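Given as structure tokens, the chain that follows is alone and in the form predicted on its own.
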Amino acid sequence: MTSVKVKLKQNDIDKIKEICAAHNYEPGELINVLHQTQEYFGYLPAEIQEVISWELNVSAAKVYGVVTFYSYFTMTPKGRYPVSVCTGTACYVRGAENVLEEIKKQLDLQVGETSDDGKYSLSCLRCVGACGLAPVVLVGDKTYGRVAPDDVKGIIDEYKDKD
């Protein structure tokens, strides 16, 4: 997926300014500002990062560094049904890699990509804290445990006709 320049509307810029103001324009609140901004917009493209940089008076490089360092933050929009595969130790040992490969095949996506229709995005997580259910797949907020590659089609089919 290629990078697309995002055109921010004035009300988008106002919302970012409002979030920064709520944190007193404190540079030390950068992570909290990023969390709240991503919660609102769904992702943090460069254009949003630039406004935050300006409002908090920190370099754009610092904002970008934080966004790219923490796996929670994303610079690409997530799908309506974000699919996440836990690749922590317990899940990995119990076959998460095979589950991930089947999801990639079923959705025709690579990790980090969003489908052209905006319905699905695919990511990996390090641990979701459900090791007893390994391997674990999340679709949005719904957790699927003890997932085998043969289960993947059924999981994805639950979301095919939604919307």
Second form
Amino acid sequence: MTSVKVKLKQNDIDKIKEICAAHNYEPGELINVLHQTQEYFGYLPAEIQEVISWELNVSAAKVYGVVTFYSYFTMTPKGRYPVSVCTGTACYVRGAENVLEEIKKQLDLQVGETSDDGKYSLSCLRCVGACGLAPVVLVGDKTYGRVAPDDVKGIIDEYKDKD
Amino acid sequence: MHLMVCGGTGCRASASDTIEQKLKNKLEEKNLENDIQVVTTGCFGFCEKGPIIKVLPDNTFYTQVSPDDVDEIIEEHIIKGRQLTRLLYKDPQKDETIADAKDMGFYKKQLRIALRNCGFINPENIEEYIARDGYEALGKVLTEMQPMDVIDAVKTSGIRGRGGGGFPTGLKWEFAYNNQSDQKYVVCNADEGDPGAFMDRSILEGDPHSVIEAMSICGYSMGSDTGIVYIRAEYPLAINRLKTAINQAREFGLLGEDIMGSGFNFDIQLRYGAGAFVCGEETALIHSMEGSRGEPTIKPPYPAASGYLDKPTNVNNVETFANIPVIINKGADWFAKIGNKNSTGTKVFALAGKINNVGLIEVPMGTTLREVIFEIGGGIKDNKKFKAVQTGGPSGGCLTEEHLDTPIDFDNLLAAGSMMGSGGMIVMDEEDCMVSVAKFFLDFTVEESCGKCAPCRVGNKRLYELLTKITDGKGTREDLDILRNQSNVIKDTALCGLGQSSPSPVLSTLNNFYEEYLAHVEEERCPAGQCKNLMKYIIDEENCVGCTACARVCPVGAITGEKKKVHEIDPNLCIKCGACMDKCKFNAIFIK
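Form predicted together with its partner chain, following the form predicted on its own:
After this comes the whole thing, all chains and molecules, with the earlier chain placed first.
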């Protein structure tokens, strides 16, 4: 289990309670609650899941089961500049694998990891729907299209001097 | 005059929103903002050439527009009335520019029903939808038709589910109608998870009202007052446009209570998917909507009898819904005449891969693969040779040259060893290794298997390992037999549609590209030159001048030879980094 030990502050707990209350403590709303909570905190560590489990009156095992089932939910915080490589079929056929290898090398990260300083994280996603631009790389919300392995350094350099 | 700027995801990614803003600013600067309207539209489909701007009423179709072109478009085209030739589409075969989209090869063979409004209207303005016969079908249904009339019309039209399965939509509606209950649900499956397919997203982004209208029609026919759209959280633009559309429909009294004074109530809620391919399966989707892990369950009971919260539920895909208002407006017979006997209407495809015109297309059923790939798609990129076309995503298969004249429909694709699927169509050329392609899809299935049943959870993992062994050059002929055998077992025993179809990429490539598998296992050779572990770097004796450049650059000392004499690469030491080949000035190093 990859999780980060966190101590929740009282106002964090209040925030989670507020989200659960907004969904009427309905166990069927679990996924919507998780969506909103992750939107607020950026990720869903075990401690947050535990609060949700109490509030909605479902077992922590069920919450954990749902969080780990869906790829959209994460238990590790994303980097400030999350780098995502599209590995949908169109991008794969146009060479996304080589681009991914180059990014791994440049950032010294494996897929699913976040750098120690919390600046970058690397993930793969399936089809962003911009197949005309394949292969596609996203840094945060910014999309880079028709990326070749040689372009990777230039893309990462754009973020070098940013915090 | 109107400037239609494509606001689809592909064009947005190439700064179409900046273009739009600059257009508006420039028009204001010239005091033209009242005469000329800038409209954000849904996807035009021709993503390869995006961002796209269409000028109305003269229909000029500008491609690959950059923010820097804005000034010139306004100065030249808008003010002086002169088309900018350099931004027009250039036909690669005839070397001439084409100004009007309808004359382009990409659009000529298309027939747009589900995509009828994409690129023509502002999806965030309900009045534009209404102006193009929007909500007319709902009005007709509510005032002139009984629920059973609607179901009969949908049945007569012959439309089959566009999400992949191809089940007759009218029958599904009838089942839901026949099951009595105090509460029923209409669900729209917008959890488009097929990698390389983006048709549902384009419809929701470009024409959300068509889905809302169709869901209301479905609700009326089966006796439901609640619709739910299950949509991927990864589609923020589609979610926003859908929300806007739902709110506008409520304001106009087209959702809510007593719609058009008919006494019929209907409203729509959203539920967000969270990234699980298996949720495209309707029982898994329903579990996910209930807040659980999206694991499928055995049918029966079918959702039509016991679905969301154990109530009768009808699940249809976005594209299926988008067709419904047209069927009602133009008549079921009109629709049934399009396409083939058993596959009526049109199908939207996301055409991608090694093809010149990547984009979203809609063609009548029965169009051949050749027409789609070579006429609409403009042929293979860089004049390479066509090798295969993959349809149906991870559940489909790879078809070859011999299938090119197959008319596309549900049954033909299935008979050829692939399937319609949701409409992903990926074209591959001679440089794509089919074993690697099968491995790519298995990698996807292994990741997306929900883990509930062993054939899918364990079996696909084993298939993936075998494919890895083969692409590493360690496979044997026996492995090919195991591969086939095991694929058949998974197909026969897996619980849901995902598992049952997951071996299709393996089986179809085994059937159509057996030679290529053999080359991998018997000759340790990858004919496409893609499997790195099977590549051999070889020095051509005739071209090598013995300059020693390659030997000096080789990081592992695998290259030996005396000065001015032919060098040699030791295949056991070579790590296939390619440094020697980059360095050689005499083209003396090649890959075999």
